Structures are given as C-alpha cells and as structure tokens.
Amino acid sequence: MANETKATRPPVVTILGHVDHGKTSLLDRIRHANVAAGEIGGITQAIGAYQIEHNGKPITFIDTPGHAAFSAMRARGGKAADVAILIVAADDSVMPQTRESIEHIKNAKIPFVVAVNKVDLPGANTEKIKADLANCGVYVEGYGGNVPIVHISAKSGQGVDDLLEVILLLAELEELKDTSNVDPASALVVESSLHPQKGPLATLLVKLGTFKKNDDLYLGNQNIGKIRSMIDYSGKTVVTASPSTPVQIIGFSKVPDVGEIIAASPSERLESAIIATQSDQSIDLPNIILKADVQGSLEAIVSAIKDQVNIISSQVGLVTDTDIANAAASGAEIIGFNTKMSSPVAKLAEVEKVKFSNFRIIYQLFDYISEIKEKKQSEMAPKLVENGQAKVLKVFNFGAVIVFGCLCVSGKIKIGDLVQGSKIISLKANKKDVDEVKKDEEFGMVIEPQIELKPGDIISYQSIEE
C-alpha cells in the first residue's frame, strides 16, 4: 500500500551567478554544516546534487556548473529548481554571467533570493550591487522591489542560516505539492557519465512518484535499463526515492542526456507533462489536458486549439487518476469531448482541486477554450494604479544616461514606478539616492527604457497593483 501523501515536498534549489563569486564556496559551506566529515567529497561531489536539513526541514540543492561554457546546463538547472539563489560578490558587483543568470531565472519563472557574498572583504559595496541589479531589472527589498537580499560570507558562514530561512519561506509561499503517490514515477536527469567499472551512471532528481529498486527505466517509450542500485548524496544505498530527492542510479543501458525525463514505465504522457510545466509557452498559455471519445475528434480538436492553449497531453478514453495527478502537478484543467470520469476519479479531482469540463457539441468546446484563454490573458495583464503626477523641469543628457529633473506635483513617486511604460530605476533628491519623493519635492530620475520628455511636460507615474 502506498504511503499517505504528505502535504508538501522539499524545495529544490539552484545557485547561479558569475564565476568566482563564491557559488562553490557557498555549496561547500552548506554541505559541511550538514554532512558528517567522513561523507564529504566522493559521492557527494559526483552526483551533482545533495539534500540537507535546516531546522528539521529538508532542502535539495542542485550543483549546476557556474562557468559560461555550461550556460545551457545552467538553464536546465534553473528550470529544474523551485527556488534560485543569485550569488553576487560584494567586492565585484554585477558581471556578465550575473546578467546571464538573471535571464535564466526569469525564463524559469521561479522565485529567487539575492545572496551578496564576501561582505566581510574591505572592498564590499552592497549599495552599488543594489543599483546594478536594478539596472538589470532586479529590484531588491529596500530598493524599490520585493526580491529578498541576504548578506553572507561563504568563508566564515555569516548569514548562511538567514539565507536558508529565506529559502524555506519562499518554498512555503510556493506550496510545493507532494506527488510521491503519482504512478508512474518520473525524474529529471541532472548529471550523467560513463564509469569504467559501473557503466552508465545518472543522477536523477525525482519530480513525480516514487522510484524503487528494480524499477524499469524508460526514456519516452524506450526501455533504457533497470534500477540495480540507488545511491543518495551521502553515498548510502537506498531502496526508494521520493519527489525532490536526488539519487545516483546504476543500471542504465546507455548514458542519458542531462535534462531528459526518465520514467518508471513507458509514458510519453508524463514526459510531456513535465516538459510543459518547464516550457516558456506554458507560462503564457493556459495548460489543459485533452480527452476525447475517438481519435478523429481528438485530432480535429487539437488542430483547432493548439495555438490557443498549452496541451500537456491529448488522449482517447476516460479521464484517469494519472490525468488528475498530471493536471494537479502542472496546474492544468482537463477538457473532455464526449468522455467522462468514474466516481473514484471524480473524488480525486475534487481533492486535488482539478477542474473537469466535458462537452458534447464541438463549437461549445471551442467557445470555452476562447473564454479560458481570455481569462488567462486578463489575469496576466498587469493592473496599474496611478500614484500622482510630476512636472519635467530640466533634461540632462550624459550620453548613455538621461536624467530628468522634475517636481513632484501630487502623490508620491518611488523607484520601480512606471512612466509611460518605462520603469524608474534611480531617484535622487538633494544629491542623495532616495527610494521615494513626495509632493512639492524636486528630484532627478533615470528611467529605463529611455523615452523622450521635455521641460514643461506633465507626467503621470504608476505602480503595478499587487
């Protein structure tokens, strides 16, 4: 009998940032604090992932490479994770790979925390880092935004506990569902190699279900081995691996590629479900699982709606408990055409809060798809609130940067507010950097991207409603 499903699963975390900013040092600091001395190194380094406990709560870390040559793998690492740490050296600030890492995090659409490392060095300048991050569209707490920022020293351990607390808080807000009872189990390949004695090896990060010793291993519908042995981050042999757990698997018949989805049984359905939750398209379009009575109807519907929604899977037949599990894991709605679900499956759908809509007339299905697409677009559109107005007094052109000297006519103006769609990234009053200015105060502002304003213009400034 399957174990009772827990409410949540451990968060999966990746650390991204510029080379030499301290990612490896931070990983080592966290690992040394949580793993016995005899277990450090060896298998811990080899599997590219490990799990720790902080205040009794497990956290999984993926050790994605930090060098620019491995940017593709780093992008996969970001998508495999629930939370990211953007590490920036306090004596070096934002660098090219920092900007690249920011793009990976934004594309993955996951929450993140900025870890300012090396704050104990003489050249540390955290205010410059905040300004440089703002220029990259990252606005930290206390600097016009809500991205958490923690000051740390990976060398001494200063602030590392605070960083772990923030990670757990972000994970709690994400409400990560435990999917250990989903069948079949599936996982993401985070590292792979060919061992001269052991043969093909791969580190899997379990995404859905629970892997067990002797389970078959499938890439899509292709059998590529059987689990002969599973080894955890500390080198111990385990017989099961649940969601968010990294394990090194022995038993592959060939070396799988990093980023591939491995399942415990043939399942194109699960592969497409996980990939869909990681794709950029799934962010912009509503996710659906499509079921129909016959193949001809299914193909006709897919052809008509494929550009309007993100179809995670499309199959003929009744709605199954696996469909419910996939929908719950990917935030999808199940759309049926001349199909239905059994009473036990309907109860599972109610528990998992998965919506099921069935249609017998095809144009009604098409109308419904249009409605949910419009609703999704409406939900995604930012709602703007007007905060007040300012008058442009002077324009200072410094080449790459244009500063507008203004007078606040009404309300308050803050860093991060919008002017004609451009974001305010810097405010100065009385020659000092400030976070906001009030009515009747004169100030200088820099906005990005630049727009054309002239003295005498009255501008409105807005903020995005939270």
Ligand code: GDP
Contents of the next structure:
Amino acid sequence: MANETKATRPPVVTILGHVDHGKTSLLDRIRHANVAAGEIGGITQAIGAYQIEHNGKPITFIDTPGHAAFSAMRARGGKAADVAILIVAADDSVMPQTRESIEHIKNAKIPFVVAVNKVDLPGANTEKIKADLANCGVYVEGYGGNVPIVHISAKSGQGVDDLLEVILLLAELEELKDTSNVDPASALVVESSLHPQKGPLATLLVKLGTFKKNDDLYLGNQNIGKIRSMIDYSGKTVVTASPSTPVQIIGFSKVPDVGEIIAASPSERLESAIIATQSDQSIDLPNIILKADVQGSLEAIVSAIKDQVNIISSQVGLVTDTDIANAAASGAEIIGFNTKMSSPVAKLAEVEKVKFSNFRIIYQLFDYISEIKEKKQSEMAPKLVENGQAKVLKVFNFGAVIVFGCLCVSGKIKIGDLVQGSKIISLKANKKDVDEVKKDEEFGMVIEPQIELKPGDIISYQSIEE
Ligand code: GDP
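Other form of same protein, the form predicted together with guanosine-5'-diphosphate (GDP), not the form predicted alone:
Now the full complex is given, and it begins with the chain already shown.
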C-alpha cells in the first residue's frame, strides 16, 4: 500500500469533546465495526492511532487524548488532524470542555462535524444543543450555518456510518494531496513513552514522504536515533509508512515530545532547534517539588513527567517546612497528589511566595505539568515578528522539490523568513531569483523542511526579532 501511487492521502481525524460525552466509546465503536477482525483480533490496538476503511476509503483516527495532543501541536504550530469530530452528549449539551474543544478546532482552522451522541437516551434535546452551539459561534446546518451535524449512538452504532460518510466528504473538499514521494519524510509525534525493555517508544503520524526501516531520525539537526522496527496500529511489523499512516517506532535514542516533528534528514527547523537546545539545559525546565500520598502514585507520576520538568525532590507525605525552604531556594513550585499542607506550613509558603497545587485526579496533574512546561517554553522561545502575508495560488510538485506559487497580500517577504517554522530557501519573481517581494507581487518559493500547503491557504511570514 505504501508504494502505490495514489492521488490523495487518507484524512486524519480526531475526536474532541467534554469528558463522558463518548469519545472513547465512539473510537471503540468505529474501530470494532471497521477494522477487519482478523487483523486486530478484537483485542485492543497496539498504538494510539488506527486506520479504518469506510466504503473502500481509508481514514486515520488519532486516539490520544484530543486536548493534550491539540495543545502540544498548537504550541508548535503543527496540525494534528485534517478533520475534527466535536462530540456533544444529547443529554448534557455544551459543557466547559466542549467550548475548549471549539477553541482548539477554530485555532487549528480545520473543518469539523458535530456528532450529537447518546441519542438512544430519553431526554435528548437536539434543538437545545443547536442553540447552545450557536451561542459558542458554531452554526450547524439548518440552524443558520453549514457545519454538518449527525445524530449518533456510540452505544448502538446508530448514525456512525453517516458520520464516517460526512468525514469523507469533508476530507474530499480539503483535497489532501498524496506526498509519498516527498523527500525527506517527516512525521508528527502523537504519543511517546519510555518502555522498560524496548527503550524510548514513539507513535508517529507520517505527514510527508515515506519512512523506511533503517531511516535515520532527526529532531531539527539533532540525530535522535534510527528506525530499528516499525509496527502499525494492529501490531504488525511494517517496513514502510506513507502519509497519514500511524506507526510505532523502536530505535529512538531519547523520548521525543508529543507534537514534535521528526524527519528522516537533518533540517534547520526553528522549533526543533529551540527544543534541542532546551533539552540540553535542564536548568531551563521548570523546577518542581513533588509530594504524593503513596509510593505507587509517586513513581507513576515521576516516570510520566520527568522529561518535562526538573524534579528537585519527590517524596511521599505532607508538605513540610523543608519543602517550602527548598522550593524558595530553587525557585520551584510544589505539586501535590492527594496530599496537603498544615496551616503553619501554608503560612510559610505564603511568606516565601511558594506556589502549591494539589491534585486528586492524575490527568489534571499531567495537564497542569504540560501547561507550566509550555509556559516556560514560550517564555524562552525567540520572539517572532510578522513581516507579511501571502496567499498560496498553486503548488508545483517536482518530486523532491515543491514550489509554492503565491501572491503577497500584505507586507514584505524576504528570503530566510519563516513559514510555520520552515525557512524560505529560494524566492523567485518573474523567473528571477530575488531577495524580497512586496504586496501584490506574485512569486514562487521553496521552503525547508517541506510542509503541506494548498491553494487558497493564507500564510504568514515571520522572522526572529533581533
Ligand atoms: P469520554 O470520556 O468522552 O471518552 O466518554 P466515554 O466514551 O468513556 O463514555 C462515557 C459514558 O457514556 C460511558 O459510561 C459510556 O458507556 C456512555 N456512553 C457513551 N456513548 C453512549 C451512547 O451512545 N449512549 C449511551 N446511552 N451511553 C453512552
């Protein structure tokens, strides 16, 4: 399948919505109904993404927690998915995380479909949902807008085929071009972990080109391993992975972060370079002191967050005076899991201006850690200034090189400017090499590493503030 020349690539779909509205049930329902039983044997999938076929057309679903993946991708300007499903439970309507999901989807500028789930329950009130969505700026079909809406039951399966049909329609309008031949291949990290036996593991979603066994793995200019083996979502070993295919890779020398772009050759990509320098300087990671109720939770938390923050100390028990003193001395904040601090200790914390946050739900603790890490990263990231904007008119695919024919719609665009983190390495106007182009000029550009742009896209040009 990987070597076959196809005009389009499968759409990548993610499901977002409020907790308990049915994301997991829907992912399970789609997987079980559409993945050939022999392939997956009815057992749970091996990795956090899977591919199905609906009416002979492949669709990739990302199965990682939508919100975490989305914030990580957004922080790095990448796109996780081509199409989103906003799931809303019929008996609960729009809730806080529904609103958050709408924000994520709007920021990502991707098409989406509203799936009203649990329509098998009594008390389902579609009109209220439509009105609540309109209050959030989402106007569905038949309610003043054109966002498709499908009524489903993840439990009984009702409406799920219609939902898949709508996804394929939305994807068709996106004209997702096949880029199997683009070189070098690049991919987005959708989940990663450190396995006690296998070492660093990461699930990559191939964005451009084709990854092959034995390919080198680069984060910017930094070599971070070689593909020793790849498995697909069903656990089957594969030797190539084409665009939109999720694969788990063994062979990383370090655990890459979710949202990072991995390429098969070194590149100057700005964001990767920033991350690479940061990971060499642990002093730049946020400092934290961890306290948990029991050893088991403490160990689980440490292993999950140790690459994201600098853990000054981790202990079981209540927060003590010593913890406050250590936190004050190292500029750390204290993170607790099912712990507390006595009121004299709390007073000391107040005097020393030490922040303490206690969590009872582990995922909330993880979300908080991602939040403080992202905050730290954005404080450290070089400030970008916007120089101008252009509209993509045409894409010329010459195999290894892609030239984007564009029209400058505002400002000035210079060679070396950044487009979504990739650098302009060649700029031509009227068939001549030029250093810059101005408003209303048409031009052709080559950027490195390659990213996916299509006619009609409006892109911003940035440079690093001196
Ligand atoms: P998530 O938190 O969004 O992943 O939600 P889950 O998929 O875990 O679903 C939350 C609860 O709603 C579970 O108890 C499901 O069994 C239930 N549920 C999910 N879909 C449906 C549905 O279509 N109908 C009914 N009646 N219950 C559902």
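Because the structure is a prediction, the values reported are computed rather than measured. Here, rigid core means the biggest group of C-alpha atoms that superpose within 1.5 Å across both forms. Residue numbers count along the first chain shown, from 1.
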Ile451 C-alpha shift between these two forms of 2 Å or more, rigid core reference: yes
